[in-house]
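One chain comes next, on its own, written as structure tokens: the form predicted alone.
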Amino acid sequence: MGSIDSKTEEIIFRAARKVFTRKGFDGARMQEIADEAGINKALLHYYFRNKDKLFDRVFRDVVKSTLPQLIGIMNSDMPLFDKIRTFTSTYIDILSGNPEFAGFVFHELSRNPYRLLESLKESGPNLRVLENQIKEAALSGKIEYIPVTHLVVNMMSLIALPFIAQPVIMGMFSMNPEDFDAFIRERKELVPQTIIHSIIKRP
């Protein structure tokens, strides 16, 4: 009995991390993710209470399938050049992989942020690191010191806002789905290229 309500909860689960990632909490409705897992809505509450806590679940899942590869990313010691490149190519095959993960992640940031931010705080990088390396380098005078928060945020800005402008983008400058998979393609080696221009130190 143990293994098929594991399987079960498993089903209702993969239903609404779907359901979710398309609609977002407010536009999803449990008896869509209950008809999308083929149960009848009174299981689904069996297993899962209310949809606060099933997308509180499917929330972390979400978060956890991206940020450990990341993360590890960023408390690499790599050398800082290598730390950007890798780190852009690494988050650009994870959003590809997955495209309606930055619209989905973006859009609940914005209607409650403490999901990810106790994420965060449970696992989150360790930015001193980066930022060592950033005054290592700009005392060396490789590049332009620029603050850590800065440039983190300069590449999450370049690298997830073209998922989440995707129909946008498309739409603007007459992409179909091949077209726009190329683009991000040349996006993998622009944004590392973008990010250490703007940094690197100029006689």
Given for the second form:
Protein chains: 2
Amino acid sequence: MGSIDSKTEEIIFRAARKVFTRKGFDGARMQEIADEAGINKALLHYYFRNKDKLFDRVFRDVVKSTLPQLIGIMNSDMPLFDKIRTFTSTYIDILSGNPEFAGFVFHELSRNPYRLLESLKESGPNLRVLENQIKEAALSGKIEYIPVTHLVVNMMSLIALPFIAQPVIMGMFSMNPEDFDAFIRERKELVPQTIIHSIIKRP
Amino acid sequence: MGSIDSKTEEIIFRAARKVFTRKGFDGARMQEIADEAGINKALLHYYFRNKDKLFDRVFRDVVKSTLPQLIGIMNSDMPLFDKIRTFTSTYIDILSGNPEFAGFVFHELSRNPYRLLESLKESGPNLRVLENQIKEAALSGKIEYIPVTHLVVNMMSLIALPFIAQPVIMGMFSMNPEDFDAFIRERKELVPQTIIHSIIKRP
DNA sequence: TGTACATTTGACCATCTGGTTAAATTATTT
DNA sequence: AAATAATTTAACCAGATGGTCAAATGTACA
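Can I have the other form now, the form predicted in complex with another copy of the chain, not the form predicted alone?
To see the whole picture, the full complex is given below, headed by that same chain.
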């Protein structure tokens, strides 16, 4: 139950994820998903009752394929700076492989915030670990204190926005796709550096 | 030509901007815009020929009401750190007044990147000024060198993403709308601080 | 006042879109 | 091989949606 067993079902699901993440719920057409999967439109409704149900499955799948990894890193007992580096690197890798994910998730959550509760709480984020690390590092004089909220949002921002703003960035800086890839690769070094420099205590 | 003269036309246009920025092109309904404007649906087509044309006007209007301000600051002869502070403050103020703008622009540009050329090049961004300031400050040992691209993207990211991710942030940190407003207000101080700390040369 | 012109509306149309159904095809079981 | 169940399809439907049009209303002006 809930899982994907048949071959056809998986083909359809992959097609749906592709179309939904690219075009969003409103922009996606059931016919387009059927075409992408190379099957009849009625077969969509045979396997997934309707557009909403299919979309829900896709949305959950996207969240479940990314959030747990990131939360795992956040809740680990890694030292603070390592955590920042690993989080960045992992998140950028995920989004490099699926550049539409960030825009998709944020856009759909604005369109329909109720989904947040289910999908986020399933993966249960827990910020105490990180919060304690910050407090400890601040007390011991290693870093300037910063609220967890802002630290997490800063990391999310520096990592995710470039993917959401890809066309803007490419236009603004006259980049071609290869330039953009290189730009993102540079950020795997630059983002943790930026974050750490912004909080590290200067002598 | 291109401007809005009649009273009705402006009412319709405002309604369109409201609906389009909230729901996006695909999610917006001409009927909903008509209702929002309190007029007949046929009147939409009397003033603005069709959905595409109306959307185009709205999109241009949104870009034109924000980009030039920000580009003006970027191209001014303000000292680098003041520029960072002013840019952040102005951009956050704009988005506080129109929280949907960021998500709207980025989402629609991914959906239809060709529009970027027209709308961006109309406002003609010019990064030489900022680029020279960075080089100068780096040479004089005030800051660590950073490519303009990354500096600009870092600022855009730290400022814009929180608005795009509002529901995620509110959910993740159990914020209500007032909490979120306060959080954003905090960022007017924190973002320039983050940026400056990340590049300033330590002794 | 009457006439030309702009504005506004209700009714209507063609097409798109999500969804259904009954029949056909294929696989499974006995 | 016959019967039963699962999978797939073509054809179809109802409602939504962008868009049109002729008539009605309002406005300016001779």
